[in-house]
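In the form predicted alone, a lone chain appears below as structure tokens.
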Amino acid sequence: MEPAEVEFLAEKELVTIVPNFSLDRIHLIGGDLGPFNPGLPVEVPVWLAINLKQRQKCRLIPPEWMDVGKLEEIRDQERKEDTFTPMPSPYYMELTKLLLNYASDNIPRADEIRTLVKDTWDTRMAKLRLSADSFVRQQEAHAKLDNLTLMEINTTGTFLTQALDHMYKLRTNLQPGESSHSQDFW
């Protein structure tokens, strides 16, 4: 799966907006949205929130977790724990990127939020690299990685599966007692 596909999935997450227009309920394949009344908060998918924001039809209310204090706690907890801690959203990285790119004027302390999410991401990627290294060195057959997001899995998935495939080929070619002396590693 490509990062753009993960971002597409993230755009289906719901966020709250405050519209500045009136519109009755709209019926879409994915479900009904609205009604939209000026000044009254309503939940909509991220893709619609961004579209309305670009057309200056709404103000976006950031998700509850997109707060400097909460993100500092999440970052600090992630740094303390050896295992992966649960994230506030399965699409925390993608939502941060999208919302800060298109609605940073509606998000207090946007630059600090961007930095905190990046710090958390970097910590998690370092843990993932260490886990993968340990996994490969110990020649394990399977691993359990709880609390990873789709983007995090996507980031290392291709590399890890290729590395494991190469290790398997090397191991099967080095088994004692085999009559075949194949050098076809790739």
The other form holds:
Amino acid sequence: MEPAEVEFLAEKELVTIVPNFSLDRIHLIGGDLGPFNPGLPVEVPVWLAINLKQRQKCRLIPPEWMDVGKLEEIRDQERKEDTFTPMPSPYYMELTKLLLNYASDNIPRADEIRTLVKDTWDTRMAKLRLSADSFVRQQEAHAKLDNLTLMEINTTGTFLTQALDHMYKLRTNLQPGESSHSQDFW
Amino acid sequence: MPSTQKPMRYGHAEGHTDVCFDDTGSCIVTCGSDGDVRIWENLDDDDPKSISVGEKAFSCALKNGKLITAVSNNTVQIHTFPEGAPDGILTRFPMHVNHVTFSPDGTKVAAGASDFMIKVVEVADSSKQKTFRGHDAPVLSLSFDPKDVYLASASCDGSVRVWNIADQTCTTSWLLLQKCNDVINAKSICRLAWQPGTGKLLAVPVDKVVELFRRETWDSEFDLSDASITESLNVVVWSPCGRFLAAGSVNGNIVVWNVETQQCIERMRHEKKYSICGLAWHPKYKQIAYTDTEGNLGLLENIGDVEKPNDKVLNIGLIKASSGLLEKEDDGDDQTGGFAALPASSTQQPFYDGPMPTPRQKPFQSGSTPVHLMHRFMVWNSVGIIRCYNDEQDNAIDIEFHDTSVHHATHLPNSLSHTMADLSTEAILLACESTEELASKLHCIHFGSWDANKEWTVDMPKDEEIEAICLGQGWAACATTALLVRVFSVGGVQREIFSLPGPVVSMAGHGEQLMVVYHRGTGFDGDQCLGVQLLELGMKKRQILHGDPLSLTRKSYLVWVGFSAEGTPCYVDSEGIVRMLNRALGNTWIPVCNTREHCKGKYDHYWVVGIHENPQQLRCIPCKGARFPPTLPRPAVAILPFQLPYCQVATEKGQMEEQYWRSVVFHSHVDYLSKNGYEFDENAKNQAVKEQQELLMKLFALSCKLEREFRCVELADLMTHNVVNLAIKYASRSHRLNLAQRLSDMAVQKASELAAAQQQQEEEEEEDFPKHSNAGYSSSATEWGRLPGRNAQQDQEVEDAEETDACEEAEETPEVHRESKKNIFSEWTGSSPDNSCRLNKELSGSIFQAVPAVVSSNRKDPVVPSANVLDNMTKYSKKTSLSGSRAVNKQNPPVIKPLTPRPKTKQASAASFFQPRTPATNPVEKIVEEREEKAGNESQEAKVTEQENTENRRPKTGFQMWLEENRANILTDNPDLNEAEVIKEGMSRFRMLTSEERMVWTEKARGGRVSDLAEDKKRKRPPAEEEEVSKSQEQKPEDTNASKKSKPLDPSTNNRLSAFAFKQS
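Having seen the form predicted alone, can you show the form predicted in complex with the partner chain?
Okay, now the whole complex, with that chain kicking things off.
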């Protein structure tokens, strides 16, 4: 999957906004949204939240986990453990990026949050590379990776599988090639 | 040790502290290096009131409700006491101020600073300052002569000087102390003190002794010392009587001497040997409060009890028994021992053991946070938020609207230092207290104004302070200290003015309603004694609540007053109980929510910002560990549900009862609104009625199951008539014939009552008519049309002769009605009086349907009620009824006046109960007949039910509509036909119609459905469809005529149908 596609999926996540307009319930294929009362928090999908925010029609309330204290804890936990730790949201990276890009004025300490999430992401990517490396090196047949998010899988998924394919080809070609060579010599 | 030394407790962060008592000795006040001043009610007070005065506080002094602090920004500040509100800056220095002290009368303050200067400033007027120059190093301590002639000071230059305050000269100077270059290096802070009263002696702590100097001669009189003192003394204080002297040392010793005998009467050691830096003698009791440089606070009690050691020995056992009498004896001893001069000791005070009065709560604005905060909410309501910033950089007001379509956000400079604010959808109202130059002002920004001048200001008369303000629709009001409520128009015209019976607590406005809460009297034992007035300021100008007592939870105070979005008065007390005015029960207050039940922690609170009745929402902000939210981070609104405190809500019964009554309470505003001619959502009302009736029916079924038939009857008493029918059916089906009988008796009785009430109401309305026409209803045209009609109805019997004519005319007029109600009615309203007679005649036909019950009861006509039952059950079902004209006539009233249709329809079906003699009209009988007797005739019944069903869902096909119109015709032709045969006959007749005619009917059926859909939004028919209808009507004038005359079967069918319809919905 393309990162853009993953982001598209992430936009279905619900966030809370405080609208500054009044609108009755709106009926969409995916379900009803609203009603929107000025000053009253309401849950909407990220795509709508961003759209409204860009039109200055709402104020965004960051998700609970988008808080410096909690993210610090997550980052430290991630650094401490060898395996992947569960993330607060399956789309943490995408949400952080989207919300911080469009609604950073409604998120306290936005820069710190950005850094923390990036740190966590880097740690996880390093782990992923490391595990891929040892996987290849030890010529394992299978590996189990828990708590990976969709975006993370997509960063290495295609590359890794293709690489493994190639390696498999090379490996399988190696033996017959050698033998054929020797046969040729013979 | 005879005196009791209580264990020290944490008071402030580590560092220098200072302590003093307030004037009455009721609390201890400390300040510390954490920049807070804390007010302790006693040593065990775990929740002292904290006032943040700066980054660090070096010294504090308290007198006459003024708290003076020397803080690290080199200023001497005033705060009010005990509120702790900043009251200005008294004076500034270029360097830290080390000590501040009050003059004995409290009019002046002396401050000594590290810039070697001493200033004496008048508290009332900080511009009157005197400076005393002469010290060559930072000033350590100061003391006022009790006679207000001299000022003594100690400095790091080692000198102790006495100044003449009047001419600011140095009277004398001693070189007593060790020199140093700064306060922090000084061995002792040398808090010196004059003897209270005469000022004969000046006590100065000099190293390990206290030197006492005589006034005027300035000779050293004597020294006080004690063997226990091993380090320099830091602080010296006199007892208020002037006989005792206490001193504290840098290693934690506190020694008390009797000055007359020069004997040490008390020695005490700090538990951790920290340096004592603050000592204060209680103004009345034998207590000394002390603080150390580590921020701890301690208290010594019963100082001086040592005086009679022998007595002590004698009494010690008895004292341990601790009887009040003995303590009295002890006091007697003390008097001889030297404490006689103390103004009053605890037991000598006149003793009162009754309930104590509660201090009156201060006026407040709903939805505001305390005034002393630097960043605070001035108001948060359903319209928007006003915040106030008052810090070093900025003094401003920020206004933000929840709905940006009302107005854009605004930022105002707060140059007048407004403290009160209110916000509505048309204006912003601000008010400030008076200052010395400026009067108290009311400032209104009327952004709804269409001219260029958006603002106006009004000055209050001299000595009149605004205490509370509020905004309504088109008006603003303020309550002042002169116990006046002043009402202004929103444009700034002064309007009504009236006196309040007591000091105002808070006000709230909504629409035309003004609610004022004030102190009715003094509350006792923590209770407040409040009263409430509710006025309507609009056209009616009447008082609804005449200063009734406001019910508050015990020991609580009011925290929020306001109206629900629908205009019902509500308030919240400090225990978190939300109460709402129950207009349906004689304007009583009903608790609708306990916000504390939703709190997680003991100290959590909900800060209410708004109440909505439909949907039921209590909008509030959760505050963790506080009563109010901070401005940053921006708090989020939460919604709490309402719950009436009914018993046993865990059970099904209790739960449904609670739901039922909550629904009733929260929809009573609809009645109020309709009574006062406001618009409201009729859908919501119908929804509510339906919900309530469903709950009642469920309760009824539950009680039936539990064999509680009496309770069933009680429940049925609450039901509307149609639901009673259903209940009767339920009862008879579950073989409770006794119950069914009782219910039907009740139904009959109810019906007759209703009929009587209706009659009465009509008469009243007739009288009211001229008034109504002036009231300016939004849809007055139709209202008018109907009312004259009623007049006609009243005259009907008189005009019996004309009746027939009228009837004939009526055959046409209903059509006209339907097509162009508006036009015709407006014409009618414009018509001249001589037309009215004719008009009456014209209308009397329609009256038939508008007031069917009256007609029926007068004339015993069984036909008329038929349409109405069904009408009521299926909303807006124009097409359901038998004759279109009837349906329309029925349809009119709900649009205009929602109250009438219900009673009327009740009455209508009631009337059907009235004539149970006609065999087919009693639904119960009919049902029984159908269910039991005709059980054999299955095919027939099937058809009937089928028809019932289709009719329930409103006529779907043209044939059904046609049949309804023509059923009467068929029946008159063949009176002995039964249901199925009628349909058969109808079928054949319908086939005989031309295809065009049939098309018209199908069109009509289709159109009817469409219009029914459209009905939900607009209650108007598409004109095209109306034409069709009228055409079809005109085509069969005889038919309709005939249908008017008699249809014996119809009422019963409809009654049955109505029962089904309810069930189905």
